[in-house]
Each structure stands twice: as C-alpha cells, then as structure tokens.
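Encoded as structure tokens, the following chain is the form predicted on its own, with no partner shown.
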Amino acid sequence: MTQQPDPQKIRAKINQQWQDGDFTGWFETLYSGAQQNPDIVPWAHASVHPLFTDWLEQNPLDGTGKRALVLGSGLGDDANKLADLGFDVTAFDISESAIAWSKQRFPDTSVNYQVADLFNLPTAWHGQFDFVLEIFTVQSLPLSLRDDALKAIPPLLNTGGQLLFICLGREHEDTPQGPPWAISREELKQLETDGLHIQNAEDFLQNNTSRRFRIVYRK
C-alpha cells in the first residue's frame, strides 16, 4: 500500500528548512511530500489560476507568433493555458517535482517547461517574452529576498512586451505576516525599471476578504 503524504510532517521539514534559511528549497519538499496530492500545495487549483481566468475574460489575448514565460509554474495549468492561446511558452519552477508533476499532467502540451531559479535565470531569456505571468510567486519569498525577486522580472520582457503580476496587497506601513508575506505597492515600484510602466492596476477584495493588485506593466 502506498504510504499517503502526511501534511504535518512536510510542514516540520519545512519550517526547519526556513530556520535553517533556506528560503527556496522549500518548495520541493512541498511538491515532492506531496506525492502528486494537489490538495497538499496550499496554492494549487489544478486548473488556471481564478484571477488569471477572469483578467482573461476582460483582456483576450492572442498568441500567435508571441512568447510568453510563467514564473512558478506550480502545476502547469496557467502555462497550459496560454499555450492554448497560440503562445510559445516556457515555464520554470525551482521544484523539479513540481516540473515533473507539469509534464505528467499535460503530456502532449508544447509548454517548454524548465527547472530554474528566478535569482539565477538564463540571461539567454534577457529581453526574449512578449508576456510574462507572475501570480503569488514572490510573495512567497522572505521579505530579505523580495527587492532581488522583483528586480529579476523587467530583463524578461521586450521591447512592447507585458507583465502580469498578481498578489496579495497590503498597505506599505503595515507589517506583513506570512508566509505568504503580501507586497504593498511602494515595493512594486522595483518593477518600474528597465523600461517597465505600469498600464493597468486593480486594487481589489477577492472574496470580500482578502485583498489583491493585479497589475498590467508594459515595456
């Protein structure tokens, strides 16, 4: 009989990983205790990202001819979507199970998914994507980490190309607890170099509760 994952101990493993400052590796023992349990990943819909579902609703897009890259691609559906939207697509996870987990799911998708570190990403994709997707990727970074995290993501795009970034928001003086630790939009303006402007932002209660900026910046 195949031993189920058990949460509480993925979690001590975890936090010890955290103690230990280790504040990426992390997430593969999440993926890989997860032993393909989607209901294990704290942020896994096992479909396209609600907020990305509804933005798309209101801003078609068409892919034809176009690049697009996924920042932590979790479990591939988001990647799979603007595949299906004419995309050619990369998508990268710091998870090797999360990736393996991706290619197992969609295995005929034309997705190019890869396992990489947004802190140590291929310069060769400096400059490469007419749309680049980020949801709860760097909120889920320590905040030591979050001005590093940010400032890898401008390079990506070209010249005309679009950023979607989508996460939880909080007011720049209040203290964020996490993880997930929420981004005010102060911290956002790292994203506003390299020829990055914003043309679109949403500041909004998902759920009547929990707030989210959802935010369009172009090249």
Ligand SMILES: C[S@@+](CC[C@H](N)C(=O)[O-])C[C@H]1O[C@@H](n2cnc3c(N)ncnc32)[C@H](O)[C@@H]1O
Given for the second form:
Amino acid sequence: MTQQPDPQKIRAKINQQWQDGDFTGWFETLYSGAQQNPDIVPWAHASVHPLFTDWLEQNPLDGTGKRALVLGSGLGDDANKLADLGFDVTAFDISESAIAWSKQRFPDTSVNYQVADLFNLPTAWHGQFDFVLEIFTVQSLPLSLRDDALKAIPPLLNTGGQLLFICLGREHEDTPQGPPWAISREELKQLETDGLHIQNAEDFLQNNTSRRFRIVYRK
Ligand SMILES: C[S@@+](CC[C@H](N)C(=O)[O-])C[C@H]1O[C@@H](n2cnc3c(N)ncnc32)[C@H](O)[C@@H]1O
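Next up, the form predicted in complex with the named molecule in place of the form predicted on its own?
After this comes the whole thing, all chains and molecules, with the earlier chain placed first.
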C-alpha cells in the first residue's frame, strides 16, 4: 500500500531541525515526507512559477547554444521550461527527494538535475552559465547565511551572463520572521559588489499582498 504523507509528523520533525539550528536539512524532510504530493510543499505550483512565466512574456528568451542554471530547483518545472526554450540546463537542489521527484516528473527532459548545495558548488561550474535563475531559494535560508548565499551566485555566470533574481522584498530596517526571510535591496548590493550590474529592477505587490523584487543582473 502507498504511504500517505503525515503533515503533523513532517511539521514536528522540521520544528526539531529548526530548534537544532539545521536550516538546510529540513527541505529533505519536507520533500521526502510529501510522498510526491505537491500539496504538502507550500511553495510548489507543479507548474512554471507564475512570476517567471509573466517575465518571459515580456522578455522572450532563445536559449539556443546557451547554458542555464536553476538554483534550488524544487519540483523542476522552471528548469524544464528553460530546456523547452533551447537552453542546455543544469538544475540543482539540496534535497535528494526533490531531485528524484523532478526526474520522475520529467522523464524525457534534457535537464541535468543534480543534488548540490549552494554553499558548496562545483568550481567547474564557475563562469559557465549564460542565464541563472533564482526564485525563492536565498530567502528560504536564514539571515545568518544571506551573505554567503548571495556570494555563491555571481561566480556562476559567464561574462555577459544574466541572472534573474525573484524574491520576497522588505525594507532593510524591518526584521523578517522567517522562513521565508524577505530580502532587502541593501542585502542584494552584495551581488553588485561581486561584479553584477542591474539591468532592470521591479518592486511590486503580488496579488496586492506580498512585496516582490524581480531583478535582472548582468555580469
Ligand atoms: C522556497 S523553495 C523554492 C523552490 C523553487 N525555486 C520554486 O520557486 O518553487 C527553496 C528551494 O531551495 C532549496 N534549497 C535550500 N537550501 C539550498 C541549498 N543550500 N542548496 C541548494 N538548494 C537549496 C530547497 O530544497 C527548495 O527546493
């Protein structure tokens, strides 16, 4: 008989991990506990992220002959979309179950889905990517990891490469009670310090409630 997810058990284990200061291990607890039921994963749409779809409508991409990287790829839809646009795509997530689930959802995709940790990425990836997509991964990590998370991104782009960064936005003086820990424009300046330039920045309310930053950087 197929096991059913037990949300209370998952929540109890995650709470314990947070209490123990384990702010990356809980993602695996959630994805493995979900037993492939996307309703258990709060951020999962099981479709391309609406803020990425919307951006693509305004900024059509042709990935022919280009390489893309998706950070914290979750259930894999955004990576698969980039492959459909012609990119040679690598997508990674720290959760083994999320990666296995992505492969199962897209058995025929050309995406190279890999288990990897943003804080310990292969140096062979440095300077390799024309397009990097970050949606909601950095904000899912506590403020104590913010600088290191942001510093991991610019080295991945090649010269001229583009980063699309989508996150929950906040004023710097506000203290976020995460997860998620909303990101301030001051914090994002780390990306500019590390060699990226802003091409376009949007600051808006999604569904009239949640503040979002959607920023395009170029190296
Ligand atoms: C809030 S979810 C967003 C997932 C996906 N980008 C989306 O928009 O649906 C954050 C994702 O980042 C992954 N993640 C968290 N910390 C990570 C790390 N250190 N390295 C790689 N992936 C990480 C989690 O497993 C999770 O899939």
